[in-house]
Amino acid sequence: MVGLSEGEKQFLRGGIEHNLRADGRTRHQFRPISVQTAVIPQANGSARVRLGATEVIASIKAELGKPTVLHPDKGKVSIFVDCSPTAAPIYEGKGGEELSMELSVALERCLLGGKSGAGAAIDLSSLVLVEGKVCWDLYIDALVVSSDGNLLDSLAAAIKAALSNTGLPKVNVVLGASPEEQPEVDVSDEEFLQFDTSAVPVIVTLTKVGKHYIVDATSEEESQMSSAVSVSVNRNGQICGLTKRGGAGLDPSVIYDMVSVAKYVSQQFISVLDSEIAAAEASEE
């Protein structure tokens, strides 16, 4: 937790009720943001996201794997979030577990939809390779290395282009003889598809500071804020998933209008994050 004078609370408070935070920031403007790519060789895609202070690393490792049986038409994807004891004191022992368990559960909802994968904003169905028997499982593993506030927009921009980092191996199946035989699979080394994320939204947070939400929020800033709510966006504008947390209650009104600013944003936040992942992959080559 950020321990703030009552003069700081002041200061930060009257920053953002005259749209001009203490780093220099109007309500609804992001930090600058930067982004490198292939980090962990050893992963199928991975990337390292500096927004701020706050630095955040996703890695993709991709596995065949068998389609559930409530679900025989959509891959898998899991999504896990450990939080570095050294990123904050507040993440050492059960503290960081608990944040660690709400960045998962949060990322999941934003990203994968309800349980059934309906909404999903990542295509599970592309996953598929043979309906019901086979399938590339996604584990999406992410660290929190440096906090300095906004960890869920963070990470979901670092997921976004680790996903676009990520080559799949092109795979030849051979269908058995019967329904019921497992088909055979040929795994290549030198092929690779790249993995589509148009569609991979990124998360935009609006924090409650007074009377007013502010984008981006900067630790000192979410140590005043009433609540907060997280919306994901594509790059179309369409909504993917929404989460709140704080216990303050919002009216219907103010989560709408929240909603708007999110949509806003994020298109400029998306051309941002687009251009420095191409720029990334550009320096790869």
Given for the second form:
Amino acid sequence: MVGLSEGEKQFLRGGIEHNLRADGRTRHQFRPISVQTAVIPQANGSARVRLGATEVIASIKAELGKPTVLHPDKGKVSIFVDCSPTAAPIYEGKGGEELSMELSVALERCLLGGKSGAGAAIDLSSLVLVEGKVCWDLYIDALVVSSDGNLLDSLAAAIKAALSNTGLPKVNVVLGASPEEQPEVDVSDEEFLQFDTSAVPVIVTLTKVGKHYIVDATSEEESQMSSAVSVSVNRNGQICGLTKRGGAGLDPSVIYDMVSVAKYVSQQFISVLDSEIAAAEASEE
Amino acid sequence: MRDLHLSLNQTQRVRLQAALDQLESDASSTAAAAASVTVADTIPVNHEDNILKGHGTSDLDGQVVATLCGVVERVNKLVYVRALRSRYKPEVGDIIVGRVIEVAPKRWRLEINFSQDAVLMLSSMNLPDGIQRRRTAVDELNMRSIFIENDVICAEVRGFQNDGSLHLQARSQKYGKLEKGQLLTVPPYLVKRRKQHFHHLEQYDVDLILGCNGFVWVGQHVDTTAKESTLLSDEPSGKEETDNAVPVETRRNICRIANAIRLLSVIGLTLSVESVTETVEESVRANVEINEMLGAEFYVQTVEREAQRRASLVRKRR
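Starting from the form predicted alone shown above, please give the structure in the form predicted together with the partner chain.
Now the complete complex, all chains and molecules, led by this one.
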């Protein structure tokens, strides 16, 4: 990321104060979003999302596994984000590890709920095939190809699109004679069960620059931020997760205000994203 | 500027394809198309003359073969291939916009979208008090008060150093630090060398500087005659923040012009002050919101307009 001169920084901050950012957007407008699904044919589901110049790819692979002893009636989902060196030279080798960890944890918090699986956006009970013995393990992998700010929002949108593209093969389970034996599984190649993504939330990141918050910051605007709050909202307007980044402290009333702004903005974003996903699925057929 | 990926609906895709086809057919009817070559194409050459094989050509089995994709140029006995898309090729006298990346002893190093960094010597820069004198050690210690890291500067190419890097000079009042605006990066081959690179768009109160290296500056108009008086009375920048805020109307114009430049660079059309102002006027006429200028509809409209303009030019020529 190249630096900005003092004059450019003042111009940026002044623009945000006057509700007119560098590319003409208001404080609460997203950049145009473009979605492509089924970009990775070997995966069970995949999607590529472009938000302005930010580009991310998410893929979902499903494998059969054994549920944990603590939660025998739930399947397992793990999310992992990788920042590719093509996004920025500093991500080469171990450079991108910190950012990747931060993004993975934030996404898991927003999409997977608590340790017991309560409040998860993805219904983990639907992943179980034989209680205590066989379940689906979903591995969600996301790759940041190009970074121009607002990675968390685009990653969440890509995961939502990839989930709607996911087809889990139908499995015939034959229980063994004794309860100790492993059941035999027959994975069908033909039939697929689509995922229900109506409960999957989107993430809206509000970046505070000066006295105002902006939605969908570019990397130049992010370099001027004092703090950022990422709110995960689902279609019913309920908050599914909250993450705060940045060093500056925030007054609680400010957080309340940010959350209400995020709720309002997210409704529009969800409808735009849903229509884009539907268009992508239709064009892919 | 990275590519815009637009979600075009079916009608927009059809219209875009029709406009692009028309542009291609117009292009192929001109003479330039006949001289365009791709890699490994043979260049038609009269073998009796002693032809000098220039850049982008190679001798293969007695044939002159192109090693680049571009247009064949012939100058007397020299035959070379000029690439259409290439890195910035500097020439003496070019106006460029650059960003300071290092303050070094007696010089500033600037990044200018070239293979090497350019150098601006302290002696090639006007001193704040405007007096012409020998630079002393005190001047060298106060270099930071003139330019600091990450400043955006407009300068002119003075010459080349031995290793190929550029020497710049910023002696005139119109060169120097650029503030109150935004810097855009476009592919350098879209900015052709013209007589004028500094444009003051009066109706918008905006300065537009088309740097030959692909850095384009769009900012509030700065009166260069008033510049000298402000340099003499150097005030701390904190006070200036509230005094010199950019008014909202100018800001809107700056955003509109910047979006027009982004759009033209994505389509691949040559940037000139006429094409930029025409795009801005068209967007105002069509009541397009500033941020919608980067949307699918205006993109398709701009391509269609360019196709019509070229078609009418071709017709006029006939």
